[in-house]
Amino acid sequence: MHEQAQARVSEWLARPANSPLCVDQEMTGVTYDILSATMFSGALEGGAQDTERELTILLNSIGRIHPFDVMNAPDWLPRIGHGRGYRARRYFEAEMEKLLNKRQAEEARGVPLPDDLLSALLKASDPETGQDLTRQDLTRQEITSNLFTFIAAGHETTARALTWTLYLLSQSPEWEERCIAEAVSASDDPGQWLSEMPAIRAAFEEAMRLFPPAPQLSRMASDFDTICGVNIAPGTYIYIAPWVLHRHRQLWEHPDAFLPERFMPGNRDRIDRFAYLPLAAGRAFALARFLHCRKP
């Protein structure tokens, strides 16, 4: 991750002076480079631009609610506007299939597998029986689905969080200086960075409070339940908006202000478990109870 970030910064420094830079695109690019390096040992670098573009289209189409969905229309009924997402998914699956074929062919020739996520999936074994899961349980489709899950979970959300963090720091000279000072004085051991750079971590968390990467969450009740006297039937959808929750005036002082000190050591532990959830939480009903039972 450090190497990929340094390489991106070197590209910026080589640009002509005062040339404009689209930070959002750059954060998307560096996040993709890191995923490619850690998951596939850089094997996707050749088609990075195309893959990145198609992945963005696919991520934008996931979870989009169509009126037919609200009316419980059958899945075979075409949803207008979903075509681009479907084509992007097919492109992604084809790219993952080619990469999987290449890696398995190398394995068959006795080529040592690189230490990355794809190799881990190919070598997966049951911790209790020791059986090879790739040949016993994990199908090729399951392997590609796992790869997509990691990419989808770590690509767009991280890029958006980095973009907003940099923007907010650019509007706060005091915190920008503190973060730069921490980065300059940090040791060469990445394992120490979380403890050595509390201001950077606090700025990042405060940025995700104001602009959560997952601004809306939804869960469906699998059984009957009651939330503060309200009966919940199976199949009921519960929608929670971290964007609203993170700016709730009963939960946060000066909720619209960028104040990273909220997340500095000593303050972070006083934040309620369900008052801050930029990347969702576990049990949705516990969260719903928290929200519904608050005094008006």
Ligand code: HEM
Given for the second form:
Amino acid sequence: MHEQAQARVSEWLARPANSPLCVDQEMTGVTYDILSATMFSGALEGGAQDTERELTILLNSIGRIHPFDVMNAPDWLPRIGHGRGYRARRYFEAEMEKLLNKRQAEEARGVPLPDDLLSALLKASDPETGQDLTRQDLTRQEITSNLFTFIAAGHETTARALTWTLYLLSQSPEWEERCIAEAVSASDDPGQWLSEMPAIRAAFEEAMRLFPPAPQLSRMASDFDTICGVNIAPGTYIYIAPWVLHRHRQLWEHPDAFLPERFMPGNRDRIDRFAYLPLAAGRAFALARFLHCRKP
Ligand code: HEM
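In place of the form predicted on its own, the structure of the form predicted in complex with the ligand is requested.
Up next: the whole complex, starting with the chain shown before.
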């Protein structure tokens, strides 16, 4: 990650002085390079812009609720208007297939597998039988689906969080100065950076409060439940909107203001675990149950 970020900064420094830079595009580019380097050892083909375009199309169409969904129509019934989204899905399936084929061909030639996500998936075996999972067709499809999930989940989220952080800092000279001071005085050991840069971390967290990259989460009830006096039937969709939660006037002071001090050490611990959900709630996403126990 450090190498990729450094390479990007070097490119910026080589540009003519005062030439404009599209921060959004740059963050899309650098997060793509980092994903490719860390998860696939740089083997991801295509460009950041292609991935971004296809991902946006996919999320805008397939990620949108269709009237058929509300009617609980079966999945095989095509959702009219989602055609471009299906094509984007096929684009990713083809890219992931290429990636997998290339790595498997290398493996067959005896090239040592690099230590990355793709290798981990390729080497996966059934913990009970020890059987190599990749020799079964269905599991091959699961591998490409998992690869795609990581790209979809890890690319746009990170790029948007960085873009909003930089934008908000550009509007706040005091915090911009504090963050620059931290970056300039940081040690040479990236392993220490998280603890050495509390202001940068706070600015990033505050940016994700105001502009959560995943502004809405959804779940489907598996059983009967009651949330805040509302009866929930199995199959009901539940939407949790971090965007609304993060700006809720009963939970946050000056909710619309960019105030990173909320996330500085000492203040951070006072934030209710379930008032701030940019990364959802981890493994224990018993949020529906949690809400059930809270005052409305
Ligand atoms: C600022 C950056 C990020 C944010 C705000 C973010 C946010 C989230 C949220 C809210 C969820 C839960 C979604 C849900 O439960 O409905 C999630 C799931 C996930 N995230 Fe992230 N994420 C970020 C970065 C990443 C990165 C860098 C990766 C991987 C390289 C990643 C991989 C995943 C995966 C695999 C899931 C599970 C998806 C699934 O269950 O289908 N995320 N993320």
